[in-house]
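One chain comes next, on its own, written out as structure tokens in the form predicted alone.
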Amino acid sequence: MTEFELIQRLIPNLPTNASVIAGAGHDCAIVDIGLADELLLLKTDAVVEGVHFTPETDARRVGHKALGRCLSDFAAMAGTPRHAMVTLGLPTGFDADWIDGLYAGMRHLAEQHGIAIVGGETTRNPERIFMSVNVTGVLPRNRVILRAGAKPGDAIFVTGELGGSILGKHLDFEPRLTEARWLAENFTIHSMMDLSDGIAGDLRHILQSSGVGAELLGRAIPISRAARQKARASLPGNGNLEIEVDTSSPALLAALTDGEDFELLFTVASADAVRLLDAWKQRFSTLKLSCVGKITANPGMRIQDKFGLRPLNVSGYTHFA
């Protein structure tokens, strides 16, 4: 059973009430607690030694990642995080200096975004470090963006470059909070999420939630330098070989399937695409924005590459697979 099969098994039996606008299965939960102009956002995420970082990883980078994962999900909803709580599971004989570094990494990122860390829990966890971060924040009532709003004809966009995060970005990424709020304030965003498991997997969540399909343009996928380095390292003796951009290419495959890019994936009406690109270049001149395809009425996911238009049969990262 995969991670997503387990989630779908659990969701139907979760209790809910009238205050829940969006619950399990979304990047953040959205709850109405009676505020005049705002809704409450709730998110929790975990990092585990041996899964999300190694024992040799710099503690500050682990702290940045632990909080940053939640903030990336807030970006997916164009929300504003306010408060965080931390649950920390530690083995016997833990290094207190390492834990100081862990919190220093969280504190630095929290201060950048005006977030207060207001408590949490500590417990013993045999063999490895486990850390769960819970973040609460707010969202304007008139700007709810879910995965389920994609429409046929929409343009599909991604921020930044994709793939090769294992070479460092998975620890040092910047949550796209400012960019997401700017998008929501200036354009009608039909659907949005963050890229934590690779576009080949994450886009499928939007398609399934919206009841639509997609066509990607292989040559438009923004492949990171790290993904190309990773691809070259996997091909013995290729030197400066220019890798073809198709789904048999290790570089494109990495861009499609590598997890933990933490970029934004969103859809807008195609009529807004050119205006969006022009406005983006003026507002965020150092961050790439790429139109990588379109939403279709036909279900499924296809890619246009040197072999023509064909089904995209690869998927992103999943736990338990």
Given for the second form:
2 protein chains.
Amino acid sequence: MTEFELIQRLIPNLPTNASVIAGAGHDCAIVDIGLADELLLLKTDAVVEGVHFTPETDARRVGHKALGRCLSDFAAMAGTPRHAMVTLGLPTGFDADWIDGLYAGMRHLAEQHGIAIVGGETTRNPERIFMSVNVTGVLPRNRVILRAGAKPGDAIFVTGELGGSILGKHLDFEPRLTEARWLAENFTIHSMMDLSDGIAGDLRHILQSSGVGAELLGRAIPISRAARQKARASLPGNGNLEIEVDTSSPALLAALTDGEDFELLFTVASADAVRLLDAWKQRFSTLKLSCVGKITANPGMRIQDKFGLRPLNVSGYTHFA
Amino acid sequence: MTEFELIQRLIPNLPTNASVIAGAGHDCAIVDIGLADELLLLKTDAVVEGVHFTPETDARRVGHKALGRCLSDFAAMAGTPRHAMVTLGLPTGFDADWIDGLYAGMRHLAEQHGIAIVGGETTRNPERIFMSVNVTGVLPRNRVILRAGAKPGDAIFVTGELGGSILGKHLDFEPRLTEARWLAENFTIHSMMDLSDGIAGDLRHILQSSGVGAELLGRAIPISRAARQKARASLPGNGNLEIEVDTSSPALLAALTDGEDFELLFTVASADAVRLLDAWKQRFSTLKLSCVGKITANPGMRIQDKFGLRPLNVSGYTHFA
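So that was the form predicted alone. Now I'd like the form predicted in complex with another copy of the chain, please.
Now the full complex is given, and it begins with the chain already shown.
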């Protein structure tokens, strides 16, 4: 059984109540606890030694990643994180200096975004470091953006450049919190999520939630320098996607399928696309924004490349594969 | 380095902000996110296979315990839990039916208290199941109860009976949420916490936070049937306390030092003690409430037993011992 299958099996039976606006299956949970103008956002995520980092990884970067993954999910909802808690499972004889480094990495990122770390729990996990972070924060009531809002004709955008994050970005990425809030404040964002499993896999979640399809434009996909570098060296990606398209470019393949980009993927009405690109350049001159395709009424995912418009079939990232 | 030493080293450097009313070192964190009449409570806790349960433990009981531990911390603050998230680290080849049982146990307890489970995260932990639960909820603004409020002369109370929880209660305990809220609504509770490491160890946290001492009355300590049973069988406890008092009763020793009672420990002005005991009997006829001693201006912990009033020195429960 894969992670995806397990989650699909568990979700229908979870207890819920009237306060839940978005529960399991969203980037963050959204709940109404009675704030006048805001909703509460809840997120938990984990990093595990040997799975998300190696024993040799610099502790500060692990701390950055552990908190950053949650913040990227807050960005996916254009939310504002406020408070974090940390659960640490540690082997006996852990290195206290390494833990200091871990916290230094979290602290640096938390301070950048005004987040307080308000406690947590420490316990044993004999074989490896296991770290779970949960973050709470807020979202204006009138600005709920889900994966389910994509509409036929929407332009599909991604921030930054994709692929090859295993070469370093998966530890050093900047969660796109400021950018996401700016987008939500200035444009009608129909659907949004953060890229953790490669655009080819993640876009499928938007399509399925929204009941639509998409056409991607191969040459518009922003391929990162790391993806090209990795392709030249024939390094494996850090994604687990299997892609059934004969792409002649291993770098494009990496950009489509590598995991942990932690960029934003979103859709807006095509009528807003040009104004958005112009305004973005004014506001965020150093971060690329790319229109990579359009939403279609016809379901499924297709990619336009030099061979024509062809189906893009991927099987999702499975943590238990 | 013990868990306690690690936490003491980390806490002073945690990033904070003006919204934090109680951070690390409290049963729950208390933060102000702008609710008119309430504050937000945050808690995270973990259970790990081989540490908090064995591979043979019934999955439903593990689920009950995992969520129940957090709820017991909500009870310690007389708060109301509303939403939970679950992080699961699973070995490859996990048993999906066991996970169903785990969730059934959590669901049953969640539904009893009107809590929605709004998602979480699933990842790999190759050697054992690691489960972290976080819970958010609320507390009336005017009813913040901390460990730090004990005053000389206060009567010290505990709910239920203590010791021997390893024989079963550590998996089946009922978090004292209803009782705690009733206490907070009807009495001025000076200090409160939940008993997770034995009264002899936990009371020390109240004493240190409040800058006071205590005298316990040996014969007033409510010794559970399980503690007596365990004492007769000379079974080891599930606490890690070392107690420097020559108690002639192994059952009393178990009641003082065994972990995971998950009962309430609190103090009220002695003038309220009799009225409290009477009202409690009316309201909770099946759950014992015991006055076990008094707070003193003189620091340290003493116990009155048949040998007289003697110092009760314990070293705290250390998860990494």
